[in-house]
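Single chain ahead, by itself, as structure tokens, in the form predicted on its own.
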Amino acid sequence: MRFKDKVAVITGAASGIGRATSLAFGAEGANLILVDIDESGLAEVAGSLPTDCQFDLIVGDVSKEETSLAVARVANKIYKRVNILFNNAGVETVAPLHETTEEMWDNVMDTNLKGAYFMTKQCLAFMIDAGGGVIINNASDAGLRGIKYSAAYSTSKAGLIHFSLSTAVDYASKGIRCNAICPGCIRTPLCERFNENVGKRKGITGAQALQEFVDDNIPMKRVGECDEVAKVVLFLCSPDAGYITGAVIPIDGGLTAGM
């Protein structure tokens, strides 16, 4: 129970990594509170918690200030604290940069980055009074490289990797470690629409558009899981990762390693 009485607000956590990672930490024994905007995938994840395991929805849209307020007033009510922060939701929009409108662009942005910095904003203060914490921002293999159809979708991932960097160098005195993981090719609801997209300008499938990225860029040729993303969260969240802030790193099966 590496987590007992830890307090961990976690995003995007109705569905995928979000998911894994929440279960995850509900085994461990922290104390949750679950953000996301969808109400019937958050609830589901909530029955599938260990029965012994306190935690609080929040429906919201990260992209709105208010759901980070939200997160501040329930942990201050209920826990007096926030010990980690998972900054997971996100979204993604599949078009070369040409046909991404504005409202495409700002939806993006506003939910992978201005989210990010939102809720990160409400749990610092309740790490710095406490003398520590962690932050892992899900910043995607997309934003070590560009990716084709992804102008937008790999801009907000770039610049959340650097949100961290930044978070890591004036924190670390205080005791908060902050770190990205860039997750590639993993089984999840957005790499699955992600896919369909590509496909449909392709002719092809969905599946059938995965099977090729994998073939041609993935050099351990599968897809990854959930529960391999989670694991990794765990670890850097855990004492055992205690000299470890402001580090980047993949979990892609060697996809970003090179060509």
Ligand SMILES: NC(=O)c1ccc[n+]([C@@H]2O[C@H](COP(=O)([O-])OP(=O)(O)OC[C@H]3O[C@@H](n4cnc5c(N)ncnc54)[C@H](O)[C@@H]3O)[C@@H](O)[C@H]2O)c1
The other form holds:
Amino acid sequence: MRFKDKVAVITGAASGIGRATSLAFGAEGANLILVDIDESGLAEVAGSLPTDCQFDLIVGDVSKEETSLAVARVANKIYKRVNILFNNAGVETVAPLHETTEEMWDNVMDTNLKGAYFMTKQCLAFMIDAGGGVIINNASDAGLRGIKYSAAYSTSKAGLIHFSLSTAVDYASKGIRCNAICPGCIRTPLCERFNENVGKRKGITGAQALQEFVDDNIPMKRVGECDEVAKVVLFLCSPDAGYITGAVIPIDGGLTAGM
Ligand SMILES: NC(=O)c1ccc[n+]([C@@H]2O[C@H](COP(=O)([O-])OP(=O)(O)OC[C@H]3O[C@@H](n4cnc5c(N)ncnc54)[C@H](O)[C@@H]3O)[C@@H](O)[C@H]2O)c1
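What would you give as the form predicted in complex with the named molecule, now that the form predicted on its own is on the page?
Whole complex next, starting from this chain.
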């Protein structure tokens, strides 16, 4: 029970990595404020939490400031604190730059980057008052280097990495740690959609596109599982990681090791 009485805000909690992380925090005693645009997905996660887990669900779009304000209202009313923030909500684009419309560009930047800005701003206020807290930003291997058909997505994730570094530097003196994780290829609906779209461009199926990518690029020759990411997030939020801030941590089976 590493997180008993801690309050954790998790965005993109209804699916994939966010879902697994929410369940892992719930199993370790945390009180949860779960955020997602997908109301039915959030309800499913809520139904999978331990019965003694205290949680609130906020259905909202992280790219709108009102969603972060709703989180702050709930945290203030019920707990008067936020100890942990996992900025995880994200969307992908699969297109080279000349095919990336303004709408695609804005959607990916607003969700992946501006959403983290709004949510961090609100949660930092609680952490500064309390003299401590932990923030984890879910970036990507795509933020560490360019990848095919991902100009907007890669750019947003590179931005999120520097957002994490700046947050770490500015708030270390307030007892607040901030780290970025860079998952590689993790088995989630996002990964499936991404490979379907890459496959269409190559005239192969999504499953074939994924297998090709794994065979050609991942030294461990397999896709990662959501639990393998959740475990790292929980470690980084625990006192065992008390001296880690400003780190950018690949969770990718070696994908970016040889780049
Ligand atoms: N799966 C991978 O291979 C992989 C690799 C690197 C990074 N990531 C990152 O991990 C994070 C989680 O992705 P996932 O793979 O679990 O995907 P997913 O699609 O399974 O989950 C993403 C969740 O975010 C929610 N969401 C999307 N836009 C939102 C918005 N505007 N407001 C609120 N919620 C929103 C979705 O409804 C969904 O529940 C993303 O930031 C993604 O970029 C994933």
